[in-house]
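Starting off, we have a lone chain in the form predicted on its own, written out as structure tokens.
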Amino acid sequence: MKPLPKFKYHAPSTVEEALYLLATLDEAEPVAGGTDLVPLMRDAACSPSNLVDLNNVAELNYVREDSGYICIGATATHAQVASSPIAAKAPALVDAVSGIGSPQVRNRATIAGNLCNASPAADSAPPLLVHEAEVAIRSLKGTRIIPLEELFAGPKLNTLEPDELVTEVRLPAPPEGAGSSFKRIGRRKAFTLSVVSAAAYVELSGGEITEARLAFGSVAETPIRTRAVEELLRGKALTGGLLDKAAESVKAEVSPITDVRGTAEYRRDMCGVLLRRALAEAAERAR
């Protein structure tokens, strides 16, 4: 095993505390699971002179319903979530976040770093997406709150600044008549990246689609919605047709590069198929 490069470990024990490291110290990286820091720290591709553990920050840990909204603090992991009654409103979260890496990953990585890691790939980020999640960010300065899309700059880059700290994703709790729905194709059934992703969201009423989201992830340089083809849904019944003309459409949506794990033109008929399962689970969700 390669061994880690020389850093100095700090342990602050309030959010206060953690900015201050950050923002005053030279570079400083905060990590909570360290699933992904830590490889990348052993393949010299990120050497931080100082690691600020966020795990003894513990207004950071919870997973809640607040004012109409689920929220997942910073260091909540892929098991709490999964485990939470509030997270399961959000069924496509909780799909996604049940399949990532393996039980052991899973109770040691964060919501919150899956998505700061900014990965294509990223399992959280499509069903995060179609519940129009927002993420909390907070420095020294003060706590500015986005949509998740804008925390995306290209793959592995976020648009966070050296001194700030994601310290909460939050999702409007769904009302009635709402389902939601992730699936993935990967290699293998479990610890492994998807070769691509779809999450879809639907409100129903009187048997009509009256909201339609859908986001797919390993298909363009960030996890993205296809919102001409989220328009075409609403307003009409879920019939095989529609089906037919969605899962076509979203084709023309989607920009997937070749790579070891899959060709463009595989990723890009896979989202059709990908879209079908998912929009179909959703709306019987939904019912």
The other form holds:
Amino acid sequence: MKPLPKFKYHAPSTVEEALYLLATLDEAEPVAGGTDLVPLMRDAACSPSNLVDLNNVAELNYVREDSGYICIGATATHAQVASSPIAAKAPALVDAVSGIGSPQVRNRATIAGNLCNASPAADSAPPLLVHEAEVAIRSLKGTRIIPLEELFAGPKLNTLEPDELVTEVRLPAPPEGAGSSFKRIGRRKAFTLSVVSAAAYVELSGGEITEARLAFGSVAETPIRTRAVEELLRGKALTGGLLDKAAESVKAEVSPITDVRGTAEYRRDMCGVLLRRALAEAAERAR
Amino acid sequence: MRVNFGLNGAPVTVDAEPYTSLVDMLRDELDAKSVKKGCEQGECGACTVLLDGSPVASCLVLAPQVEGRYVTTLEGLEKNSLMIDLREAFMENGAVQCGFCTPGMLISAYALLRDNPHPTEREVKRGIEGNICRCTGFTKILEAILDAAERIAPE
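Got the form predicted on its own; any chance of the form predicted in complex with the partner chain too?
What follows is the whole complex; the chain from before opens it.
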């Protein structure tokens, strides 16, 4: 029996109202799915005085295509994104969010919440990083749009001000000849945190890699891109030799730690393994 | 605060503090004792209910979050033909031992078969990945759900 700490509950119906509440209330936290926040509150790791529930803000619930972007509203759940024909254009994202948590979690948890939680192990992050996602952040002062990478400040730390709200995550709709993939290793197959996760995005033209992006989870203080390895891949043909070289090089670009889920050495090695799997599948999908 | 919602087909009004979880409100105020309280972390699935038709962990839902929405527990599916098939298949396949996970497991299985009446073994495993059973080792539950799927009359 772990009672929740007391708080005042607010259910705004517009973004403006939500922003006003976040700006004026003391110790206010936005909540959508609550799948991270509620357990934290039960463990007294987080005890906001005010909860601002976003579930009644209808204008935040969407997955749509707009001006060449796939746009994911702040309250779009993992289940919504997993079944969206629009999100299907970013297969790495769909694969990742289809495997996060359990059906019960995916029906409540949101992509924006997964990102704001800023866990190095957030499975939605590597796919969104390789798809060069941006985050729209609003407050009463205005809107700013930042690359997803700049949302992460460290383990469980984001760069949001207390009065700011992530209202949208958006990624460019991939062109023809692009493919992406997400691969993970967990302690078991279902409903578990990733020990290591990896996403790859490639654009191919006549067998040549014209663009390559790679991102990893659970191997640094935040989910990270590995840009040196990306550079190694660009302009080359995807051969076994190139894969070997990339899989070796990536180990120098990550900085994993040893924890209850795995050792630093294991994680480093698995980056090479997952890079191969993700790149191979992304290339397959690009063809 | 007052919370108005639909429970098992009937409108209900409950006076609940906002820091009450849905599982507590259902069990303590509305006598829906099929909903079991396990980990209170959203990990075990014993408290699974349908919220607007989708399975959710009711320990992670705050009471005021169901305002104007529909909640279904096992009590509301007592006479549902799919649930009757599932219940019988669970009993006949030995899928119930201590029984604590069973209501949540049945809700997840119900949502799975409602949306996908003839799932593969892998799809069944995915459907119940949020429900932990510490007795059966899952095999008999898996068999029971596949058996229930066979009992569903073809359309």
